[in-house]
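Taking the form predicted on its own, here's one chain by itself in C-alpha coordinates.
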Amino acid sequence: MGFQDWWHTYDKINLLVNRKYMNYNQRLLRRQFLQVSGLSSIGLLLGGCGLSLFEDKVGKTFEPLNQRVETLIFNPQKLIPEFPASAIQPEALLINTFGDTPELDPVTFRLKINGEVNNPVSLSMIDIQQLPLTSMIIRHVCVEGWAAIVQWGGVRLRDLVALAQPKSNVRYIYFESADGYYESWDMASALHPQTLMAYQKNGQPLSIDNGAPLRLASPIKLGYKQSKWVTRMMLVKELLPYRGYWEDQGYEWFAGL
(Lines of atoms letter the chains of each structure in order from A and count residues from 1; the text may use other names and numbers.)
(Lines give C-alpha, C1' and ligand atoms only; values in the text may rest on other atoms or scores of the structure.)
(Ligands and ions follow the chains in the order given, each with its own letter.)
Protein backbone atom coordinates (compact mmCIF):
# COMPACT_ATOMS: atom_id res chain seq x y z
CA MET A 1 0.00 0.00 0.00
CA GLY A 2 1.43 3.36 -1.04
CA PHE A 3 1.41 6.65 0.79
CA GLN A 4 -1.59 7.96 -1.13
CA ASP A 5 -3.64 4.97 0.05
CA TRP A 6 -2.68 5.69 3.67
CA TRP A 7 -3.42 9.37 3.21
CA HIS A 8 -6.93 9.00 1.79
CA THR A 9 -7.97 6.27 4.23
CA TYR A 10 -6.46 7.87 7.36
CA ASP A 11 -9.79 8.19 9.18
CA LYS A 12 -10.30 4.43 8.80
CA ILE A 13 -6.94 3.38 10.27
CA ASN A 14 -7.30 1.47 13.50
CA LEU A 15 -5.56 3.53 16.17
CA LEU A 16 -4.81 0.43 18.21
CA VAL A 17 -2.78 -0.95 15.33
CA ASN A 18 -0.74 2.27 15.24
CA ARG A 19 -0.08 2.06 18.99
CA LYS A 20 1.08 -1.54 18.70
CA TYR A 21 3.28 -0.56 15.75
CA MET A 22 4.92 2.21 17.79
CA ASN A 23 5.37 0.02 20.85
CA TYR A 24 6.97 -2.75 18.81
CA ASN A 25 9.46 -0.36 17.27
CA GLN A 26 10.30 1.13 20.67
CA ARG A 27 11.07 -2.34 22.02
CA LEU A 28 13.15 -3.13 18.94
CA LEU A 29 15.09 0.12 19.26
CA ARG A 30 15.84 -0.59 22.92
CA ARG A 31 17.32 -3.96 21.94
CA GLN A 32 19.38 -2.35 19.17
CA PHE A 33 20.58 0.32 21.60
CA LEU A 34 21.95 -2.37 23.91
CA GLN A 35 23.76 -3.98 21.00
CA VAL A 36 25.59 -0.77 20.01
CA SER A 37 25.85 0.97 23.39
CA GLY A 38 29.63 0.70 23.32
CA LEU A 39 29.83 3.41 20.63
CA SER A 40 31.12 6.89 21.43
CA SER A 41 28.47 9.28 22.76
CA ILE A 42 29.05 11.57 19.79
CA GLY A 43 27.02 9.08 17.78
CA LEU A 44 23.89 10.27 19.59
CA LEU A 45 23.89 13.44 17.50
CA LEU A 46 23.40 12.70 13.82
CA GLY A 47 24.33 15.21 11.15
CA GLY A 48 21.99 18.21 10.90
CA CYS A 49 21.84 17.87 7.09
CA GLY A 50 20.33 14.38 7.21
CA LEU A 51 23.66 12.53 6.79
CA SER A 52 24.42 9.71 9.23
CA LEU A 53 27.81 9.54 10.95
CA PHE A 54 27.64 5.76 11.12
CA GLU A 55 26.22 2.87 9.21
CA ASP A 56 22.55 2.99 8.28
CA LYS A 57 21.52 0.56 11.00
CA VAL A 58 23.20 2.60 13.70
CA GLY A 59 21.69 5.80 12.31
CA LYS A 60 18.20 4.33 12.42
CA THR A 61 18.82 3.07 15.95
CA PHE A 62 19.67 6.51 17.27
CA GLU A 63 17.24 8.53 15.18
CA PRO A 64 14.43 8.68 17.79
CA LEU A 65 16.94 9.83 20.41
CA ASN A 66 18.40 12.34 17.95
CA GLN A 67 14.92 13.71 17.33
CA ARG A 68 14.30 14.11 21.05
CA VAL A 69 17.61 15.97 21.47
CA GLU A 70 16.83 18.29 18.56
CA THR A 71 13.34 18.89 19.89
CA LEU A 72 14.77 19.88 23.28
CA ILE A 73 17.25 22.24 21.65
CA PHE A 74 14.67 23.79 19.33
CA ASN A 75 13.04 26.99 20.59
CA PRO A 76 9.63 27.31 18.89
CA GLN A 77 9.53 31.09 19.45
CA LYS A 78 13.14 32.09 18.77
CA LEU A 79 13.47 34.13 15.58
CA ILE A 80 16.26 33.34 13.14
CA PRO A 81 18.23 36.45 12.09
CA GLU A 82 17.25 37.63 8.61
CA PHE A 83 19.34 39.22 5.86
CA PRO A 84 19.21 42.66 4.22
CA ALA A 85 17.73 42.98 0.73
CA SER A 86 21.23 43.52 -0.66
CA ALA A 87 22.12 39.93 0.30
CA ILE A 88 19.44 38.28 -1.88
CA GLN A 89 20.91 35.82 -4.39
CA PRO A 90 18.40 35.77 -7.28
CA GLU A 91 20.04 32.94 -9.23
CA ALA A 92 21.30 30.80 -6.36
CA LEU A 93 18.09 28.89 -5.57
CA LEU A 94 18.35 25.69 -7.59
CA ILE A 95 15.24 23.89 -8.75
CA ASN A 96 15.01 20.29 -7.60
CA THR A 97 12.07 18.22 -8.77
CA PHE A 98 10.55 15.02 -7.42
CA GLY A 99 8.84 14.18 -10.71
CA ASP A 100 7.10 16.13 -13.45
CA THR A 101 6.28 19.73 -12.60
CA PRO A 102 2.53 19.85 -11.98
CA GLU A 103 0.28 22.33 -13.75
CA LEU A 104 -1.96 24.06 -11.22
CA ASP A 105 -4.50 26.75 -12.08
CA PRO A 106 -4.32 29.38 -9.32
CA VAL A 107 -7.93 30.35 -10.07
CA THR A 108 -9.35 26.91 -9.32
CA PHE A 109 -6.68 25.90 -6.80
CA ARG A 110 -7.82 24.88 -3.29
CA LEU A 111 -5.75 24.21 -0.18
CA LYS A 112 -7.46 21.65 2.04
CA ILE A 113 -6.73 21.48 5.78
CA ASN A 114 -8.25 18.54 7.64
CA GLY A 115 -7.47 15.58 9.89
CA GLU A 116 -7.74 15.96 13.66
CA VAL A 117 -9.45 19.36 13.44
CA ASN A 118 -12.77 20.86 14.48
CA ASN A 119 -13.22 22.97 11.35
CA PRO A 120 -11.91 21.41 8.11
CA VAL A 121 -11.38 24.09 5.50
CA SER A 122 -10.83 24.39 1.75
CA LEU A 123 -9.19 27.69 0.82
CA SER A 124 -8.79 29.45 -2.51
CA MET A 125 -5.77 31.61 -3.28
CA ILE A 126 -7.99 34.66 -2.78
CA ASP A 127 -8.86 33.40 0.71
CA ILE A 128 -5.18 32.86 1.50
CA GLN A 129 -4.02 36.20 0.13
CA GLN A 130 -6.56 38.01 2.29
CA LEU A 131 -4.64 36.81 5.37
CA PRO A 132 -1.77 39.00 6.67
CA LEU A 133 1.25 38.95 4.35
CA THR A 134 4.60 38.14 5.95
CA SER A 135 7.87 38.70 4.11
CA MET A 136 11.29 37.44 5.20
CA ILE A 137 14.79 37.20 3.75
CA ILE A 138 16.37 33.94 4.86
CA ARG A 139 18.92 31.34 3.86
CA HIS A 140 17.56 28.24 2.13
CA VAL A 141 19.88 25.29 2.86
CA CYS A 142 19.85 22.13 0.77
CA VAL A 143 21.06 18.75 2.00
CA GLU A 144 23.11 18.50 -1.22
CA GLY A 145 25.48 21.17 0.12
CA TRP A 146 24.35 24.41 -1.51
CA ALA A 147 22.47 27.38 -0.06
CA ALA A 148 20.71 30.53 -1.28
CA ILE A 149 19.49 33.72 0.36
CA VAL A 150 15.90 34.25 -0.74
CA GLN A 151 13.07 36.62 0.07
CA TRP A 152 9.83 34.72 0.64
CA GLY A 153 6.40 36.25 1.01
CA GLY A 154 3.23 34.51 2.14
CA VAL A 155 1.06 33.67 5.09
CA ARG A 156 2.31 32.28 8.38
CA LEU A 157 1.51 28.59 8.56
CA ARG A 158 0.20 29.11 12.10
CA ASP A 159 -2.53 31.40 10.70
CA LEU A 160 -3.69 28.71 8.30
CA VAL A 161 -3.64 26.03 11.00
CA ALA A 162 -5.68 28.25 13.31
CA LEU A 163 -8.49 28.43 10.74
CA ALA A 164 -8.95 24.65 10.99
CA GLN A 165 -9.11 24.72 14.81
CA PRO A 166 -6.83 21.74 15.56
CA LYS A 167 -7.77 19.40 18.39
CA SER A 168 -5.69 19.52 21.55
CA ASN A 169 -3.99 16.17 20.87
CA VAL A 170 -2.50 17.17 17.49
CA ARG A 171 1.30 16.76 17.39
CA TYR A 172 2.18 16.49 13.70
CA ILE A 173 1.19 17.91 10.34
CA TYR A 174 1.41 16.22 6.93
CA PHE A 175 1.79 18.04 3.62
CA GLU A 176 0.58 16.57 0.34
CA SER A 177 1.86 18.02 -2.93
CA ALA A 178 0.39 17.98 -6.41
CA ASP A 179 3.38 16.03 -7.77
CA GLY A 180 2.92 13.19 -5.26
CA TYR A 181 5.59 14.43 -2.83
CA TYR A 182 4.69 14.11 0.86
CA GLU A 183 6.23 15.44 4.05
CA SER A 184 5.54 15.65 7.78
CA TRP A 185 6.57 18.16 10.46
CA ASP A 186 6.27 18.44 14.20
CA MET A 187 3.66 21.03 15.17
CA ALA A 188 6.13 23.22 17.11
CA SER A 189 8.17 23.73 13.92
CA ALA A 190 5.05 24.24 11.81
CA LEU A 191 3.81 26.95 14.18
CA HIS A 192 7.15 28.77 14.33
CA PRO A 193 6.53 32.45 13.41
CA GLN A 194 8.96 32.20 10.46
CA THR A 195 7.38 29.15 8.88
CA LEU A 196 5.44 30.36 5.86
CA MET A 197 3.18 29.02 3.18
CA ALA A 198 4.75 31.18 0.50
CA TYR A 199 3.28 32.53 -2.74
CA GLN A 200 5.98 35.12 -3.48
CA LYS A 201 9.72 34.87 -4.16
CA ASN A 202 11.98 37.91 -4.17
CA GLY A 203 8.99 40.24 -4.30
CA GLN A 204 7.42 38.55 -7.33
CA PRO A 205 4.65 35.96 -7.69
CA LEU A 206 6.03 32.48 -7.09
CA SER A 207 6.85 30.66 -10.33
CA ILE A 208 5.50 27.20 -11.03
CA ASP A 209 9.06 25.79 -10.99
CA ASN A 210 9.53 27.11 -7.44
CA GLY A 211 6.27 25.57 -6.20
CA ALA A 212 3.41 27.87 -7.19
CA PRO A 213 0.81 28.50 -6.13
CA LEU A 214 1.94 27.51 -2.60
CA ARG A 215 5.10 26.11 -1.03
CA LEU A 216 6.64 25.83 2.42
CA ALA A 217 9.45 28.21 3.32
CA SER A 218 11.26 28.35 6.66
CA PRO A 219 14.76 29.10 8.03
CA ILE A 220 14.51 26.30 10.60
CA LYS A 221 14.40 23.26 8.29
CA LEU A 222 16.50 21.79 5.49
CA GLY A 223 15.25 22.21 1.95
CA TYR A 224 13.75 18.75 1.50
CA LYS A 225 11.26 19.53 4.31
CA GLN A 226 9.98 22.58 2.40
CA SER A 227 7.39 21.02 0.12
CA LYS A 228 6.36 22.68 -3.12
CA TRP A 229 2.92 22.68 -4.79
CA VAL A 230 1.19 21.98 -1.47
CA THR A 231 -2.48 21.09 -1.92
CA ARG A 232 -3.38 19.53 1.42
CA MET A 233 -2.40 19.69 5.07
CA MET A 234 -3.50 16.96 7.48
CA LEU A 235 -3.15 17.32 11.25
CA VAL A 236 -2.63 14.12 13.23
CA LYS A 237 -1.75 13.03 16.75
CA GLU A 238 0.60 10.20 15.70
CA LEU A 239 2.97 9.84 12.76
CA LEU A 240 1.84 7.42 10.07
CA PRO A 241 4.19 4.66 8.89
CA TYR A 242 4.95 6.99 5.98
CA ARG A 243 6.77 10.09 7.27
CA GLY A 244 8.21 11.82 4.20
CA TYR A 245 9.43 10.98 0.70
CA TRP A 246 13.13 11.29 1.53
CA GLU A 247 12.79 10.28 5.17
CA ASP A 248 11.33 6.96 4.05
CA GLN A 249 14.57 6.46 2.11
CA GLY A 250 16.82 7.13 5.10
CA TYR A 251 17.01 10.91 5.50
CA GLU A 252 16.66 12.44 8.95
CA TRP A 253 13.09 13.28 9.92
CA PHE A 254 13.51 16.39 12.13
CA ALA A 255 16.06 17.99 9.75
CA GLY A 256 16.43 21.14 11.83
CA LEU A 257 18.94 23.92 11.23
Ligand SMILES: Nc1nc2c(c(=O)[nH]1)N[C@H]1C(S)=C(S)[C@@H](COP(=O)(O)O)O[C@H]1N2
Contents of the next structure:
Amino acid sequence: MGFQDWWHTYDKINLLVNRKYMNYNQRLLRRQFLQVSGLSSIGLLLGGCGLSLFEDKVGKTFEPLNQRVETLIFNPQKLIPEFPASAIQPEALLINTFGDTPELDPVTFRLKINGEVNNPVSLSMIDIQQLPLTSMIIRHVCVEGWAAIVQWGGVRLRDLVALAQPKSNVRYIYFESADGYYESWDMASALHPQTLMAYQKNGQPLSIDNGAPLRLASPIKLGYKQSKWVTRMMLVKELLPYRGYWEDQGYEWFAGL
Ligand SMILES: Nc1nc2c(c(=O)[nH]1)N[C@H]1C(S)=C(S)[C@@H](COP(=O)(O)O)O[C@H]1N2
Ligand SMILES: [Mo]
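Coords for the form predicted together with this ligand, given the form predicted on its own:
Below: every chain and molecule of the assembly, starting with the one above.
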Protein backbone atom coordinates (compact mmCIF):
# COMPACT_ATOMS: atom_id res chain seq x y z
CA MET A 1 0.00 0.00 0.00
CA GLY A 2 1.56 3.26 -1.14
CA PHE A 3 0.94 6.81 -0.08
CA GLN A 4 -1.88 7.33 -2.58
CA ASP A 5 -3.92 4.35 -1.32
CA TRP A 6 -3.23 5.27 2.25
CA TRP A 7 -4.33 8.80 1.63
CA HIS A 8 -7.55 7.79 -0.08
CA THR A 9 -8.42 5.44 2.77
CA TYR A 10 -7.75 8.22 5.24
CA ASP A 11 -9.85 10.61 3.21
CA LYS A 12 -12.81 8.23 2.98
CA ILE A 13 -12.77 7.62 6.70
CA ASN A 14 -12.62 11.34 7.35
CA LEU A 15 -15.60 12.00 5.14
CA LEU A 16 -17.67 9.25 6.70
CA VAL A 17 -16.88 9.65 10.32
CA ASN A 18 -17.71 12.63 12.44
CA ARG A 19 -14.98 14.47 14.28
CA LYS A 20 -15.86 13.04 17.66
CA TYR A 21 -14.86 9.61 16.42
CA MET A 22 -11.37 10.78 15.50
CA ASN A 23 -9.75 8.87 18.30
CA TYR A 24 -11.34 5.74 16.94
CA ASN A 25 -10.07 6.68 13.48
CA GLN A 26 -6.55 7.12 14.70
CA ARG A 27 -6.64 3.66 16.22
CA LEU A 28 -8.14 2.20 13.07
CA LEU A 29 -5.53 3.87 10.88
CA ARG A 30 -2.80 2.76 13.18
CA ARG A 31 -4.00 -0.82 13.00
CA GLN A 32 -4.27 -0.61 9.20
CA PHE A 33 -0.77 0.80 9.00
CA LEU A 34 0.60 -1.99 11.13
CA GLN A 35 -1.14 -4.56 8.96
CA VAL A 36 -0.08 -2.97 5.72
CA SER A 37 3.53 -2.61 6.67
CA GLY A 38 3.65 -6.09 8.12
CA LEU A 39 4.58 -4.59 11.45
CA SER A 40 1.82 -6.32 13.36
CA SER A 41 3.43 -9.72 12.94
CA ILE A 42 6.98 -8.45 13.20
CA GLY A 43 5.91 -6.45 16.20
CA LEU A 44 4.93 -9.66 17.97
CA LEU A 45 8.46 -10.90 17.54
CA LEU A 46 10.29 -7.71 18.25
CA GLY A 47 8.20 -6.42 21.09
CA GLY A 48 8.11 -2.62 21.04
CA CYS A 49 10.28 -2.21 17.97
CA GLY A 50 7.51 -2.18 15.39
CA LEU A 51 5.59 0.38 17.35
CA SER A 52 8.50 2.67 17.90
CA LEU A 53 9.16 2.66 14.18
CA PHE A 54 5.54 3.63 13.66
CA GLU A 55 5.71 6.33 16.31
CA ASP A 56 8.87 7.59 14.74
CA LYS A 57 6.94 8.24 11.57
CA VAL A 58 3.66 9.41 13.04
CA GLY A 59 3.98 10.44 16.63
CA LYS A 60 6.01 13.62 16.72
CA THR A 61 4.79 16.95 15.46
CA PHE A 62 8.09 18.87 15.83
CA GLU A 63 6.66 22.37 16.35
CA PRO A 64 3.94 23.92 18.48
CA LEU A 65 1.94 24.33 15.28
CA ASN A 66 -1.35 24.99 16.94
CA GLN A 67 -2.23 28.47 15.72
CA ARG A 68 -5.82 28.62 14.59
CA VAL A 69 -6.23 28.66 10.87
CA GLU A 70 -8.20 31.94 10.88
CA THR A 71 -5.34 33.76 12.58
CA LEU A 72 -2.96 32.44 9.99
CA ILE A 73 -5.13 33.49 7.06
CA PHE A 74 -5.85 37.01 8.31
CA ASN A 75 -2.74 37.99 10.23
CA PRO A 76 0.10 39.48 8.26
CA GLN A 77 3.22 37.36 8.49
CA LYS A 78 6.78 38.57 8.04
CA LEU A 79 7.52 39.11 4.37
CA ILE A 80 10.70 37.80 2.78
CA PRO A 81 12.50 40.51 0.77
CA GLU A 82 12.19 39.95 -2.98
CA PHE A 83 14.68 40.54 -5.80
CA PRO A 84 14.55 43.10 -8.63
CA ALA A 85 13.64 41.87 -12.13
CA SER A 86 17.28 42.35 -13.16
CA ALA A 87 18.31 39.58 -10.75
CA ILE A 88 16.22 36.86 -12.45
CA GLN A 89 18.41 33.94 -13.60
CA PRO A 90 16.46 32.43 -16.49
CA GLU A 91 18.81 29.48 -17.01
CA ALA A 92 19.57 28.64 -13.39
CA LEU A 93 16.39 26.75 -12.46
CA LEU A 94 17.29 23.15 -13.20
CA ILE A 95 14.53 20.65 -13.86
CA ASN A 96 14.44 18.29 -10.90
CA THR A 97 11.84 15.55 -11.09
CA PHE A 98 12.17 12.19 -9.34
CA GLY A 99 10.34 10.17 -12.00
CA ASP A 100 8.33 10.60 -15.17
CA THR A 101 6.90 13.97 -16.11
CA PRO A 102 3.09 13.86 -16.16
CA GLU A 103 1.23 15.72 -18.90
CA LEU A 104 -1.96 17.24 -17.56
CA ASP A 105 -4.62 18.68 -19.86
CA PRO A 106 -5.21 22.22 -18.56
CA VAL A 107 -8.80 22.14 -19.86
CA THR A 108 -9.95 19.08 -17.95
CA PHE A 109 -7.56 19.69 -15.04
CA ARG A 110 -9.16 20.12 -11.60
CA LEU A 111 -7.50 21.05 -8.33
CA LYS A 112 -9.32 19.41 -5.43
CA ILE A 113 -9.22 20.87 -1.95
CA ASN A 114 -10.69 18.63 0.73
CA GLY A 115 -10.10 16.93 4.04
CA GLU A 116 -11.06 18.82 7.20
CA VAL A 117 -12.98 21.55 5.39
CA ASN A 118 -16.58 22.74 5.38
CA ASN A 119 -16.66 23.31 1.63
CA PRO A 120 -14.61 20.84 -0.44
CA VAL A 121 -13.94 22.29 -3.88
CA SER A 122 -12.79 21.13 -7.27
CA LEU A 123 -11.41 24.06 -9.27
CA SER A 124 -10.64 24.44 -12.96
CA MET A 125 -7.76 26.60 -14.18
CA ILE A 126 -10.38 29.17 -15.23
CA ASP A 127 -11.72 29.28 -11.66
CA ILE A 128 -8.20 29.63 -10.31
CA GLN A 129 -7.18 32.35 -12.73
CA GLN A 130 -10.10 34.47 -11.55
CA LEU A 131 -8.42 34.84 -8.17
CA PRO A 132 -5.98 37.75 -7.74
CA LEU A 133 -2.67 37.16 -9.53
CA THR A 134 0.42 37.69 -7.38
CA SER A 135 3.92 37.91 -8.77
CA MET A 136 7.13 37.55 -6.79
CA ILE A 137 10.85 37.24 -7.51
CA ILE A 138 12.48 34.86 -5.04
CA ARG A 139 15.33 32.41 -4.71
CA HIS A 140 14.63 28.72 -5.23
CA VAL A 141 17.08 26.58 -3.24
CA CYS A 142 17.59 22.88 -3.93
CA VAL A 143 19.39 20.74 -1.35
CA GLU A 144 21.37 19.20 -4.18
CA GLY A 145 23.52 22.33 -4.22
CA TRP A 146 22.01 24.75 -6.71
CA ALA A 147 19.79 27.81 -6.48
CA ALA A 148 18.01 30.14 -8.90
CA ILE A 149 16.31 33.51 -8.70
CA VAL A 150 12.94 33.05 -10.35
CA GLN A 151 9.81 35.10 -10.90
CA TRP A 152 6.65 33.19 -10.11
CA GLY A 153 3.10 34.28 -10.92
CA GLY A 154 0.05 32.65 -9.42
CA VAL A 155 -2.54 32.74 -6.69
CA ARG A 156 -1.88 32.89 -2.99
CA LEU A 157 -2.35 29.50 -1.43
CA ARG A 158 -4.28 31.20 1.40
CA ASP A 159 -6.91 32.37 -1.12
CA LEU A 160 -7.39 28.80 -2.36
CA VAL A 161 -7.52 27.38 1.15
CA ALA A 162 -10.02 30.03 2.23
CA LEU A 163 -12.41 28.90 -0.55
CA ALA A 164 -12.61 25.47 1.05
CA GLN A 165 -13.44 26.94 4.49
CA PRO A 166 -11.07 24.89 6.60
CA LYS A 167 -12.15 23.80 10.05
CA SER A 168 -10.43 25.99 12.60
CA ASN A 169 -8.19 23.34 14.08
CA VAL A 170 -6.49 22.07 10.91
CA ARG A 171 -2.73 22.13 11.32
CA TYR A 172 -1.23 20.59 8.19
CA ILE A 173 -1.86 20.47 4.49
CA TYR A 174 -0.98 17.67 2.09
CA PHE A 175 -0.22 18.20 -1.58
CA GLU A 176 -0.73 15.34 -3.98
CA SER A 177 0.97 15.51 -7.38
CA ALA A 178 0.22 13.78 -10.67
CA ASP A 179 3.66 12.10 -10.79
CA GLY A 180 3.13 10.36 -7.43
CA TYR A 181 5.03 13.02 -5.47
CA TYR A 182 3.49 14.14 -2.19
CA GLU A 183 4.27 16.71 0.44
CA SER A 184 2.95 17.96 3.75
CA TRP A 185 3.36 21.48 5.11
CA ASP A 186 2.51 23.20 8.38
CA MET A 187 -0.41 25.61 7.95
CA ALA A 188 1.54 28.73 8.93
CA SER A 189 3.98 28.19 6.06
CA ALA A 190 1.22 27.22 3.63
CA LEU A 191 -0.79 30.34 4.45
CA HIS A 192 2.19 32.70 4.31
CA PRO A 193 1.33 35.53 1.86
CA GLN A 194 4.33 34.59 -0.33
CA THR A 195 3.35 30.95 -0.67
CA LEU A 196 1.81 30.71 -4.12
CA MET A 197 0.22 28.13 -6.33
CA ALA A 198 2.04 29.30 -9.44
CA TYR A 199 1.01 28.99 -13.09
CA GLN A 200 3.61 31.38 -14.53
CA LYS A 201 7.40 31.41 -14.46
CA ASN A 202 9.48 34.43 -15.48
CA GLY A 203 6.44 36.05 -17.09
CA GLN A 204 5.55 33.01 -19.24
CA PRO A 205 2.97 30.27 -18.71
CA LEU A 206 4.54 27.54 -16.57
CA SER A 207 6.17 24.82 -18.69
CA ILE A 208 5.21 21.19 -18.23
CA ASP A 209 8.66 20.36 -16.82
CA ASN A 210 8.33 23.11 -14.23
CA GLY A 211 4.98 21.73 -13.02
CA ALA A 212 2.17 22.96 -15.29
CA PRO A 213 -0.58 23.64 -14.80
CA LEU A 214 0.00 24.33 -11.08
CA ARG A 215 2.94 24.15 -8.69
CA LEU A 216 3.91 25.47 -5.28
CA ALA A 217 6.36 28.36 -5.03
CA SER A 218 7.49 29.95 -1.77
CA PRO A 219 10.59 31.78 -0.48
CA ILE A 220 10.29 30.13 2.93
CA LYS A 221 10.87 26.47 2.06
CA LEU A 222 13.50 24.37 0.31
CA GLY A 223 12.97 23.19 -3.26
CA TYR A 224 11.70 19.72 -2.43
CA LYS A 225 8.73 21.19 -0.52
CA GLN A 226 7.59 22.95 -3.71
CA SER A 227 5.42 20.34 -5.35
CA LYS A 228 4.88 20.47 -9.08
CA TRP A 229 1.71 19.19 -10.90
CA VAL A 230 -0.41 19.56 -7.76
CA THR A 231 -3.82 17.93 -8.24
CA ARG A 232 -5.08 17.76 -4.69
CA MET A 233 -4.68 19.52 -1.38
CA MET A 234 -5.97 17.94 1.79
CA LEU A 235 -6.23 19.70 5.13
CA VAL A 236 -5.68 17.59 8.22
CA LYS A 237 -5.34 17.90 11.96
CA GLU A 238 -2.56 15.36 12.26
CA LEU A 239 0.22 14.25 9.99
CA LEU A 240 -0.20 10.87 8.33
CA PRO A 241 2.44 8.13 8.42
CA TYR A 242 3.60 9.62 5.12
CA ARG A 243 5.08 13.12 5.26
CA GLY A 244 6.66 13.72 1.89
CA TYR A 245 8.43 11.93 -0.94
CA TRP A 246 11.92 12.94 0.25
CA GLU A 247 11.05 13.27 3.93
CA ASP A 248 10.05 9.61 4.01
CA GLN A 249 13.58 8.86 2.82
CA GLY A 250 15.17 10.88 5.61
CA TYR A 251 15.05 14.51 4.52
CA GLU A 252 14.00 17.10 7.05
CA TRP A 253 10.26 17.77 7.18
CA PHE A 254 10.06 21.47 8.06
CA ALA A 255 12.73 22.41 5.49
CA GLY A 256 12.53 26.14 6.16
CA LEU A 257 14.81 28.66 4.47
N1 LIG B 1 5.74 16.64 -8.30
C2 LIG B 1 7.03 16.89 -8.05
N3 LIG B 1 7.35 18.07 -7.51
C4 LIG B 1 8.63 18.37 -7.24
C5 LIG B 1 9.67 17.43 -7.50
C6 LIG B 1 9.30 16.19 -8.08
O7 LIG B 1 10.14 15.31 -8.35
N8 LIG B 1 7.97 15.96 -8.36
N9 LIG B 1 10.99 17.77 -7.20
C10 LIG B 1 11.20 18.82 -6.21
C11 LIG B 1 12.57 19.35 -6.15
S12 LIG B 1 13.72 18.43 -5.33
C13 LIG B 1 12.88 20.59 -6.63
S14 LIG B 1 14.43 21.27 -6.40
C15 LIG B 1 11.92 21.37 -7.43
C16 LIG B 1 12.50 21.65 -8.79
O17 LIG B 1 11.60 22.44 -9.55
P18 LIG B 1 11.90 22.64 -11.09
O19 LIG B 1 12.05 21.28 -11.72
O20 LIG B 1 10.77 23.43 -11.63
O21 LIG B 1 13.21 23.40 -11.15
O22 LIG B 1 10.68 20.71 -7.58
C23 LIG B 1 10.26 20.00 -6.45
N24 LIG B 1 8.92 19.56 -6.70
MO1 LIG C 1 15.43 19.90 -4.93
